[in-house]
Amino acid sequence: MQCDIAVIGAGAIGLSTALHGALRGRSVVLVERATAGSQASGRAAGLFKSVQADELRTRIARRSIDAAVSFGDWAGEPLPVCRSGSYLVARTPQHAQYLRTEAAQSRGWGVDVREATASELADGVGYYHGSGHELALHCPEDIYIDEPVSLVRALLAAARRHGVQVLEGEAAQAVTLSAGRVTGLDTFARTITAPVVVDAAGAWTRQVAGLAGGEVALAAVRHQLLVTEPAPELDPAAPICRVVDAAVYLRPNRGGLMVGGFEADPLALDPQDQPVSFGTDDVPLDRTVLDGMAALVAKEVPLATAGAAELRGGLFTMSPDGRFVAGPVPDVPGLWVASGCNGSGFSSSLGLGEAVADWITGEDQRLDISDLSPARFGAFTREELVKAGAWQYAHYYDPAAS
């Protein structure tokens, strides 16, 4: 097979980045070890969040938004999502300073961010039962995805609509280099010429990388999350509410109440280390963490506490800085990577796709991401890339902690 573009992974980036090119006019082949979201993208928690640590961040998480209530538009295919608005409630002193400062200077970059008032929090989300002397902002612009699957299935029904061909089953066994310059990629099927190969492989995105000799800064990291039994008095479009100091975010799935977050010690796990066949069914999930999660805000979210009717899990990459890698990778011509996702790798993925593409073809950036590039880092070693990831993880919701 020949094309312009080769993308191994068929999560949520490599789908929208596959798709992206092909809107410009490239042929693009997709490669997939096994299903498109079959990996952490179908296990997401289908959150979209305006507001950003950075500039940058916040502009690719807002066209990200916009992409998706308006997915039908450009894409062709319906998506359907929960309009719902976000609340960011800090229970601290010092957790409200934080917040603060970070509504002050996202609505610097144009983000439609209020503070509420505690009758507004109680009004809004009514899951919650606030002491009233919490600070909340609410976020009009948050929407979510209620079944993460239905963006992949989007994504691959669009993909295929403009001319992506999607191989699933298929591994990248070799990434097939000629002078230092990458020519294609090798599956046990077939051998693919491309000028252009995009590592979006989530998890195993270095693994990939080092086919070509690649270096990518990156660490896996388990990510879990509950939905409780249905509960016939939760309003099943209340918000996504966000509670900063525990780091826990909640929203409604399936009649129920999903409560996830972010742990302090997180679990390392480095596909590399295990067998070949391992995927994402076969992260090992730990109860007693989402009951150590819903404990925190038991008291605000009785619901919480309900008995799960299911847990779910998969793998964060997460980068030394916190933000994305996304770009050409260095020393290896032809070879771009798009992963790095810190938790909004699904949320994202819209915008960071599109700017990837855009890259690769020299179309107008929308979204100038070359500060994303894999080039800004030096060289690590795995236990410092692990050491690093776990700590961007940790603090993904509570930097005051830091």
Ligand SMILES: Cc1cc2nc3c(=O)[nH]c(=O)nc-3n(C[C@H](O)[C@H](O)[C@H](O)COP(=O)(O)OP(=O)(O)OC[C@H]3O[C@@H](n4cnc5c(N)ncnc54)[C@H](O)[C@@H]3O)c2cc1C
The other form holds:
Amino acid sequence: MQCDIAVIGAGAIGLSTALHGALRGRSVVLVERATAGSQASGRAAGLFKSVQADELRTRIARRSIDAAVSFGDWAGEPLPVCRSGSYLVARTPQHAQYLRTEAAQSRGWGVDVREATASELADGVGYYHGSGHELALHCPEDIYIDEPVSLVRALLAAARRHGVQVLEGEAAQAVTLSAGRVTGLDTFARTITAPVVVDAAGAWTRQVAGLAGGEVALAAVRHQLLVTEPAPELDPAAPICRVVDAAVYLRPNRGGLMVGGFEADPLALDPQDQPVSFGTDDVPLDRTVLDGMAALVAKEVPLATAGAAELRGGLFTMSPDGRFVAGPVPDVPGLWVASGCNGSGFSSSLGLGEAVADWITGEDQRLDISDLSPARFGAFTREELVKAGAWQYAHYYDPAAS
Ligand SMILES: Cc1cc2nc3c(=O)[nH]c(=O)nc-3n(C[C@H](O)[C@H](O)[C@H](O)COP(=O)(O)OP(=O)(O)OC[C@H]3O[C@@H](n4cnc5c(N)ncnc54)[C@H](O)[C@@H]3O)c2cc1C
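Shown: the form predicted on its own; wanted: the form predicted together with this ligand:
Full assembly next; the chain just shown is listed first.
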């Protein structure tokens, strides 16, 4: 097989990159070792967040929100989106200060974010019973995708419609090189010749880059959520609520309440140390961590402690500075990376894939993402990557903390 761009990994980021490559008129082949969306992308909470820690992430996040809402228009496939808006809540003065700073910055970058009064919070988020002393921000632009598989299915259908050849059940086993330049990849079934190979392998990104001798600074850590048993009193149209001092997020799902959050000391898990068959289903889930998170918000959100109907988890791919890793891999011409989700890969996939495809094709780059290049990092040991990644994970909602 021969193509202009070969993409490794059919998660949300690889699918989006492949789709946008095809929309630029390039021939694209995408190889996936399991099935599309079967790993981190199929486990996401589906939350999109317009308030981000820096301008570039904000632009990617907002472009992705627009692209999700208008998916049918530009990609030709339906995508159900819940335009619920969201609330950010801080119950401590220190976290209120973080939120005020973020809100002021975000407004400067064009985000619609407003301070909500106690009664607006009470009316807006029926499942949150506040003390009246918290700081709440309302972000009306925010959306969620109720079942993450809908985004995967829509991207897969759109990619195929626009000519991407998607090969599921085919792992990239080698990235081929000639005179140090990428010439394509091998799966067990075929050789694919391509001048550009994009590593969008999620938690396996480092391993896949290593096939070509490339270095990408990432570490994988566990993330978990639960969905409570259905609760008739819960309004299914209620918005997302993020309680930042507890690092907990909430939204309605399947008649119950989704409760997820960020541990202070997350479990790092490198697929490289695991058997070849290792996948998301093998990530050990820890109910006590989730119960601990629910307990942190139990006073305001009693529903969070209801019985769990589902436990869900998988791996985040964290970078040392908490930002995406996207662009050409140093010292391996022709190898590109689109990864480093840092917990926002699902919601930013539409904007990030578009920007990577623009950069590869050299066409009208709508978002300059050169700051996200993997070349920004020096050498890290695995231990340093895990330490830095875990710090970023634990400070997902308060990156200004030190
Ligand atoms: C519980 C949970 C909740 C989350 N909630 C949110 C959320 O609300 N919002 C948000 O934005 N993000 C969320 N995330 C993060 C989000 O899921 C990820 O950022 C995103 O899905 C990453 O997409 P990806 O394409 O990089 O990775 P993946 O979806 O993991 O895709 C990578 C793919 O590469 C394939 N692959 C690996 N090696 C090879 C190989 N050698 N050859 C071929 N294929 C290969 C894998 O099989 C996999 O399918 C959540 C994650 C978890 C676990």
